[in-house]
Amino acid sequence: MKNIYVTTAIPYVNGAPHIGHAMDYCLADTYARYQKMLNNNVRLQVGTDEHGNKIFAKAAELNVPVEQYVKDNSEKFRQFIHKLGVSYTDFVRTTDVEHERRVQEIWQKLTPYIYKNKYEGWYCDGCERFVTDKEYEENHGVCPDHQKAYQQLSEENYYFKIAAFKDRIREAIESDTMKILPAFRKKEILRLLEDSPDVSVTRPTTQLTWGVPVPGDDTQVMYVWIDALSNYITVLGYPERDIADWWPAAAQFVGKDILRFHAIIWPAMLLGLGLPLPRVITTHGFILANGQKMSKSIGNVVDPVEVLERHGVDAFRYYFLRHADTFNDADFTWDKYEEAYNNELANDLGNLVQRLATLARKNEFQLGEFRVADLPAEYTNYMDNFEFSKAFDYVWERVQAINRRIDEEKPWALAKSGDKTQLDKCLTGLVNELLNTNEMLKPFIPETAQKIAEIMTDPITPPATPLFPKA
């Protein structure tokens, strides 16, 4: 039995909850479920992340005190994971009083490594971030996400030497030690880690003051990098507690927008600190709309609560979990959602468990002992390697087989001719496999895979209505 500390990237409260945060979620809690299943020991850490510039702003907007404008974001997100489903067992805001303390502690502690200096260079709004020069003539000036202008700022802040653990993180990357996945993002980081300069870490309070005040400096408050990223061990109750039964992280969830500041910034953190870096930070991609990156300005962005309400929880799971390739882009439109619903999660599933079920109950089947098999090697590969759609995939081919298998063994003549003993023995090993199928279903579908277990191991009440009625 292992202790295993699993975390999602914490979302900026500035808006409402999207897709990219619905996949840090599902991704992170089918692991944690998984792990569980290996009977192990886990903790899923789920948050928000509450200061800065466009929190500030946009609470005055609102004509809202920021302090309850955060307090009720926050709670929007922590409304939306739990119906997602997941199992998370730590959640973290970083305008938490004990947050606040510990990250100012952590300051104390890079101290080292930060100097302050006056720098003069392009600043994104929308990122909160300066960039580099080469950035600024790559982008043409204009920020590619946010299609504002860069401006052109000059500040003195603080900031923290990237340069003094480059060898360091590009030895833990190439080694494997901090594993990136996929594979291409990996080589994507080396490159950007060779070009990487030292991160200013503060504002001027002239310029931001809802943040984390530095200590020993009243002219300066901390910005995102030392505020938000230290959530994932200030959570565990670092610096003031040992954390070495949970640190380092076995698996840390992020969207491809987000991956440099973990896999470089985070890792230098964690170095000026003296813990280990995280075992795994996987990478996942966008939802497309309809080929097309979600944008309100086009207008084509899809409210996750919506599709949510459509179906229910497990077949928004479903769809994000198979459809959606765990690293790479993946498209959403209505059509493909309501086709996957109803030809996969209906008919493969939903129709299999009611054929099962009604010809148990109908021939007085009873199960008696059912003992869950080995979990399979393809299938435990898959996941040890957070290749989930393609672990899903599996799975759902197990189903479709049994599926097959139904109509091959005919348990229905079995039953017309009165063979009993044969009858017995054919559902006996279909529904041991659905139910050894099943198991396999939990981290994804863990609803769906509690009422079949329920429905396939009880002799007496049948399904009162199919899993998935078809829409």
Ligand code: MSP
Second form
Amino acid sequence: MKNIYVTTAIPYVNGAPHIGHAMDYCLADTYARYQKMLNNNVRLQVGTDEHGNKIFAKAAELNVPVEQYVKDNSEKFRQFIHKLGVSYTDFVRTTDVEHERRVQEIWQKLTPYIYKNKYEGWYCDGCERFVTDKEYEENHGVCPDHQKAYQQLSEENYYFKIAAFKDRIREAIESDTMKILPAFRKKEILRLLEDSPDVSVTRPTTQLTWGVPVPGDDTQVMYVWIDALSNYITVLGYPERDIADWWPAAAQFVGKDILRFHAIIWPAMLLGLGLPLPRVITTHGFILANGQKMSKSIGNVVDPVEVLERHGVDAFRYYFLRHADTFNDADFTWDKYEEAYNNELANDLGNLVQRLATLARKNEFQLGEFRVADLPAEYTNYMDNFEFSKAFDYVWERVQAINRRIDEEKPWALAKSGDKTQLDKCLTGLVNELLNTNEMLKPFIPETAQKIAEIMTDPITPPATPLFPKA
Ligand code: MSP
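Could you please show the structure of the form predicted in complex with the ligand, as a counterpart to the form predicted alone just displayed?
Next comes the full complex, this chain leading.
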């Protein structure tokens, strides 16, 4: 039995959750449940990122006190995470006083690598990121992700010596000691690392007050990413608690836009603190709406709660875990969603369960002792390599194969012929195969898998409603 610590990116609370935010949760929760299935102890962190310019400006624009604004939005994320059925163990808010105190202690431990300097350059509020001159030129002064002109900064602040750790970070990435997934992202990061300058890690209070104060200098607050990245260890009680039981994390889940912070600044901080690096940082793509980036100005933002309420949580998890390739961008359209629900969940799986349960009931079939088979290597290989959509495809092929097997073995004909022994043998084979396949569904669609297990081990009580009623 191992201790497995799994983390998710903590979203900014400058609005309600959108559908893209679901990816970290669906993937991390699937991994966490899979690890539990392997009998490991799992800790899964979630939380909200509540400081910085973007949030402060949004609260001001709405004329709401910022403390109230972040509290209300954090609550929306908490509810969303619940609705998604995420089996988290820890929820961190970066405005928690304990978190803030711990971040200040982290800062103090990092002071040997922090120096004061003048920052002359650019900043993107949307990314909460200092932008180099080279990037400024490449993007003609406008952030491609936020379509906003970069802001020019000229300010005194503190820098963190990335240079002191570059070699060790490169080595860790190259040797997969800190494994960056997928491989094409690892290559990107190695290139980016070469050009990475030391980073600014504070903002003067003349520019920003909504942040963790820098210990010993009341003219500066911490750059939001220093505060945010620390959450992964402050939530474990660092620095006053020994975190060796859980840290290094087995897996950190992030979106492609924030890998650079997690694969460069974060490891530098950890090395500065003398802590080990995470074992895996796994990067998912973006969810697009009708092939386009979701944005408030285009007006194509999909409300995740509406999607969740349409066919329930497992239809949601199904779509984003199977039809969104784990490592690449994926599209959401209502048509595709309905199609996946009707053809796959309702037909392939729902009907299969209904058919087998009805046959069992009609023929007074009692399943003898059910022994869970070992998980197939094909499945565990995909899961161990974080290739969740491929693992899910594999499970779905098994679901479809059971449907074909029913058609081939024709249990209804055996029932008609009165050969009870043959019929029992046939049903035992089919139900066992379904229950074993169901084991592999557990991490992905846990509620459904639970229901299937109940229905198939007690086929006498008919299920009240079909698993996936046709829309
Ligand atoms: N606050 C930072 C993360 C700090 S982690 C120490 C942040 N917040 S965010 O709200 O912008 O994004 C949170 C997560 O959602 C990130 O993993 C990000 O990549 C992901 N996504 C945001 N939009 C997305 C899509 N449209 N699709 C998929 N994931 C997306 O970054």
